[in-house]
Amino acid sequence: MTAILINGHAISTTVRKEVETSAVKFLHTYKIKPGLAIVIVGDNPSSQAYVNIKLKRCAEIGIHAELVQFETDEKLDVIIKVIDNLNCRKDIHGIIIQLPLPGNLNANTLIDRISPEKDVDGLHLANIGALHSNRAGIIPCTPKGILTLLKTLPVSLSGKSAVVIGRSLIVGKPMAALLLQENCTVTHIHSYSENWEKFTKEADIIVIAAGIPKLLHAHHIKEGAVVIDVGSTRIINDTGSSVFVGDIDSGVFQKAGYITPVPGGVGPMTVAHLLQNTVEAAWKQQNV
């Protein structure tokens, strides 16, 4: 069999249109646009590229976006002071720290300085705790986007066997929590897992976010499995061009039932749900 591609571009377009409608309504109601501040430290080319995409998407749907850029060697207390100011601003409803940060800065220190209600990446300790205790909070963008993709499929999640490969706070851990909330039986695989193939071979759903190109092969999965590839590693191909590749080998496309391509799968959903989280946060901060 050949897997059916899950078109993240198309589905994210639908999400963005819904968010745009809400953003326009917010502007008409409160005479200001929903506001997002993006804090970036250093000049990492990949981070800059991701930020440019976010800025472009914000402009397209009516979100006011501000880029706050620091040099690589900026002092922690200076960045904290700026975050504190953004927390107090009524025209800024969402704040994100573009990751990764330079080695001299601790990401958790800066993320936890953001007001939880403005933490539209969903990475503040309060939002992480809310997710894992089934309470209301802001859900991290990538897992939220993946769940949206899964819910477009003609496959019930309840009772299914799901494997999550990778245990980062951005993807792996919140993804496992969301799948548990959908009544999946979840197995979490990481770099210390032994004989992990025995779990993936039985899984109905596999979400792989390891950052290791071609880690998952056809013989690692069962026929017809749903495979969500979150991997995005920049490599130089045979022609000398720089390309992004996922965590799965091409053979998986001949055995899976549904699969996300790289690029064009999860990536557009992450940005779409950042926009969604920002507009939802704007409404909530107006007690709506």
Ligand code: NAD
Second form
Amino acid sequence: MTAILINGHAISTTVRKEVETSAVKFLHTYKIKPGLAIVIVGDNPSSQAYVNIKLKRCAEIGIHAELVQFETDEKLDVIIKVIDNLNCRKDIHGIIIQLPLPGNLNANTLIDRISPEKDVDGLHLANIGALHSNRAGIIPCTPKGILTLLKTLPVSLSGKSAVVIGRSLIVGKPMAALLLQENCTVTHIHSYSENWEKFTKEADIIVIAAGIPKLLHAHHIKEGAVVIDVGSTRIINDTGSSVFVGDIDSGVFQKAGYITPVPGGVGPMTVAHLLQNTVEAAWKQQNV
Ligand code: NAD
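Now the other one: the form predicted together with the named molecule, given that the block above is the form predicted on its own.
To see the whole picture, the full complex is given below, headed by that same chain.
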């Protein structure tokens, strides 16, 4: 069997078109664009690259995006004051803090300062709590995007056996919670899990977010499984170029039923759902 590629580029384009329609309607209704503020601290080149993609995608679909840049050694209370100001602004509906932060800053302190209704990365304690108690809140962009991908497949999620590899707050934990809400039987694997292949070999769906190239091999999965590769690790390839690779070995492509490529799978879905969360937050803040 050769796996069918799940085309994240194409699916994310559809999502962005829907979000654009909603953003245009918002502008016509309220005479302002949905607004997103991106807070970045320091000059990490990868963070800068991710931020540039977000700014570009916002501009394309009619979201006003503002970059708030701080020096690496900026003091916590200065950043907090700026977040407080963004929380009060009527033209800013979403606020994100580009991670990782320099070591001197505690990400949770800053994220929890954002008003929960403007926390469009879904990382505020209130939004995490909402997700894990089946209440309305903002869902983190990467797992939300993965669920959108899964729902395009001719595979029902309910009752399926799903394995999530990785337990970060941004991907693994919310992914497991979403799959549980879809009535999957979820097994959660992490760096301390022993003999985890006994679970992946039985799984109908595997979402891997470990950040370790070639962690998952063909002998770890069952024939026809759906495999979602979240991993995105920058390496230098044989020709000396810098490229991003996922967490799965190429042999998995011969055994899986459906699979996401890297690049072009999960990555574009993450950005599309950040735009979606921002426009949805804008409507909600008008009580619509
Ligand atoms: P993280 O480092 O916070 O978490 C990695 C997780 O993998 C940990 O929970 C750890 O327990 C688990 N892990 C590590 N080694 C393992 C092993 N040998 N066996 C089983 N589990 C193991 O990372 P993260 O922020 O969740 O990101 C994971 C990967 O996904 C990274 O490559 C990151 O770049 C990528 N990512 C991609 C997107 C996207 O939009 N494409 C978004 C977020 C993260």
